[in-house]
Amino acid sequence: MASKQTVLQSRMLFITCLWVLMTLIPNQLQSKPLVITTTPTLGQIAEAVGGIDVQVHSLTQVGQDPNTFFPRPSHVEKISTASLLFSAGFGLESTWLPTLITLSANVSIAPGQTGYFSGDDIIEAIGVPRGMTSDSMAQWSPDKNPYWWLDPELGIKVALALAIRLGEIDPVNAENYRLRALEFTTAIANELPRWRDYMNIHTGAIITYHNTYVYFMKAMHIELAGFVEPKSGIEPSTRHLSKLIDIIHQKKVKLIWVEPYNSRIIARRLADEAGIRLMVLPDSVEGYGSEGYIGMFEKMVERIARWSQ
């Protein structure tokens, strides 16, 4: 009788332990800070710094234009549980993110709170180009260009600041965040000279459709020859396109870069008339953490070099 009782007690203890384990695992997962990012590349920076100590979710996906993103109810639900909201800033998400924050009722991620982290709090952005002057130099408006993540050195700067902010939200893992940010810094610093050398060999002056790639060009020491759009969102006139053709011949431009989400019709016509190539250049790629972020630059550099030949 005693042995049966012992067996019964052992089974009850096993069932109790199993139940505790099953309830404990989800709670542990839920206890990790949830970092919501507005773009997939910001998500990769967050993954690189946060590692196994955070959950990361990007609102937009690779190939989507963050300017024109339209949130769904599921995004409101997701952001309502976020510990940190990581945005590019400089107006990139201004048409939809404030409303999304309000609808989420998550006051901890509102601007000015610890749970709100934005690139415009960390870096000094360059201006938004507003066409070209007669000597082919860009005119800059007082507005700021939000595509800073395409400069790997700015990616490093933001990652280091993100590590500090995550440490404030999750002090237990603060040292982990700091060390991962340093690893991220080292990984990029090791590759940057090679990328620059490669671009110096294969790339001359470039024309781009929009101002997205200005940070990348500045980081890689690539000359900006002009924009297909004379101003952001303004369709080019025949006169403007004629000037660009003259610039293409003068500077021996080989490529026109276009974002994945912008129309290629006008850029294609310009490329055909000038006898040069049109190339779709990514501003984000699939991938996790440092590998994904570095992979974006690898893909950009490799594609530019191949198409410039």
Second form
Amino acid sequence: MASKQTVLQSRMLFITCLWVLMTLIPNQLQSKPLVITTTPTLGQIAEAVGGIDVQVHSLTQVGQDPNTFFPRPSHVEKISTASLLFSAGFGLESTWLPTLITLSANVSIAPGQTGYFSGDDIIEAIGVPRGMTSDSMAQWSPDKNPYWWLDPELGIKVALALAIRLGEIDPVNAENYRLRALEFTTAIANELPRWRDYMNIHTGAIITYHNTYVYFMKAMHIELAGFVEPKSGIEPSTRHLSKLIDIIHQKKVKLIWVEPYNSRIIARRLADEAGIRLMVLPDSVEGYGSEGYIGMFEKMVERIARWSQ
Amino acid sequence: MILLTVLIATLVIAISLPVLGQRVLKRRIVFVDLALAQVAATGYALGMALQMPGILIAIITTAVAVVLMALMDEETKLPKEAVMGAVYAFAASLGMILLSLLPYGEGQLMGLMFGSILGINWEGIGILVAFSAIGLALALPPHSNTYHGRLRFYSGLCLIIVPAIHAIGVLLVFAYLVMPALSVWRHGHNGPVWQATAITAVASIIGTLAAHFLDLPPSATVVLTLGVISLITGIIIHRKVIDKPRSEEKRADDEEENKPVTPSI
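Now the other one: the form predicted together with the partner chain, given that the block above is the form predicted on its own.
Every component of the complex follows; first up is the chain already shown.
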């Protein structure tokens, strides 16, 4: 009888322990702040700073154009539980993100709240890069260029600000966030001189399809010779393309860079006509945290160097 | 050189599309080009999703669409434009869903299926000429309202429109198909083919050169030029068509008045 009671008691103890474990584990997971980012590269910056203390989810995938993203109901559900929404800003997500925030009914991530973190609150758009023609400058709006993450130094600046913001949301781990942001800074600072040297050896002036890579070119001291499509979505004129061919010959341009998600038809025609090469350059790559972010620059530098041969 | 290829490409479609547009307008199936182009684009996206050659799947899906469209009798009581619109909406929605699963494919797909006049080279012009010639040979000869007749017409249509949209973009193809045919439309019937072709050729030359010298997007400028010329020509033809019956009516009235009165018996 006594042994039966002991078995029953031990069973009850086991069930109680299991219940405690089952309730504790999800709570542990849920207690981590959920950071939602609009692009995968912003996700890598958030992972680099947040590490194991946060959960990170990117709304768009590698290779996807964040300008023309179509959110699904699962995205609304995801964003409704977010502690922090991390966007690039400068109008990149303006066509879909405000609606997504409204639908989520998550007031803590609305603009102006602690849970809303945008690149355009931290950095200022860069000035007109060297080497641009007067026509290109007139058509370029520097305050609207949202691709700041392609400048590693701006990535550092935003990561440091992100560490402070995460510390406000999750004060217990504030020191961890600060330390990780410093590690991220060191890792990039160690690589940056090598990337710049590599680019100075291998590239001359470059033509790009849109203004996506302007931050990268400024960071790597690469001269911009012009854009194939100066106004996004507006077909360039034949006169503009003729001028670009003249510029290509004058400045001995060797490459045209195109984003993975843009049509290559016009750029390919221009490259063929001018006798130069067209290459697709990523603006994000797969990978976790600072390794993924640094990996993107490694891939860009390696690819540019290879194609410039 | 880019200006020259743009000009030649617009002149090539200025020969093939207006005459085809007259056939399309007569059958009241204007949305057929958008529907077929969208079916081809969706087929391409499906091929990419299935990790198969996109072009092959695009050809198969477009061929299936042509076979199904040919089942529809030309005298059907169904509103044919609504059927074409429904095919377009269905294919576009399916394509959008497939694209959402293929983040890498967006640029490639858009580039392959919806071209730009600026992207065409001499090889592209050659392909456009070859497909236009085969397509016109199939679509233009008169055909009876039988399944085989309709299949021949839709096949010809497809062979011209899908490569044209791929090469020069949907905006130009739609405008070249509809505007000149509409401009010379008279008494509820198609006008002379030479008039529609001449309007389009003139618009191609003026529009392309205007876009170059005014530094404007060529596709939109050519379409605007074609629109203005088509409108002016259309008004002139319309007035002539109205004046002609009036003068004929007046002449008949005069003849009636001058007729000698015959005494009734």
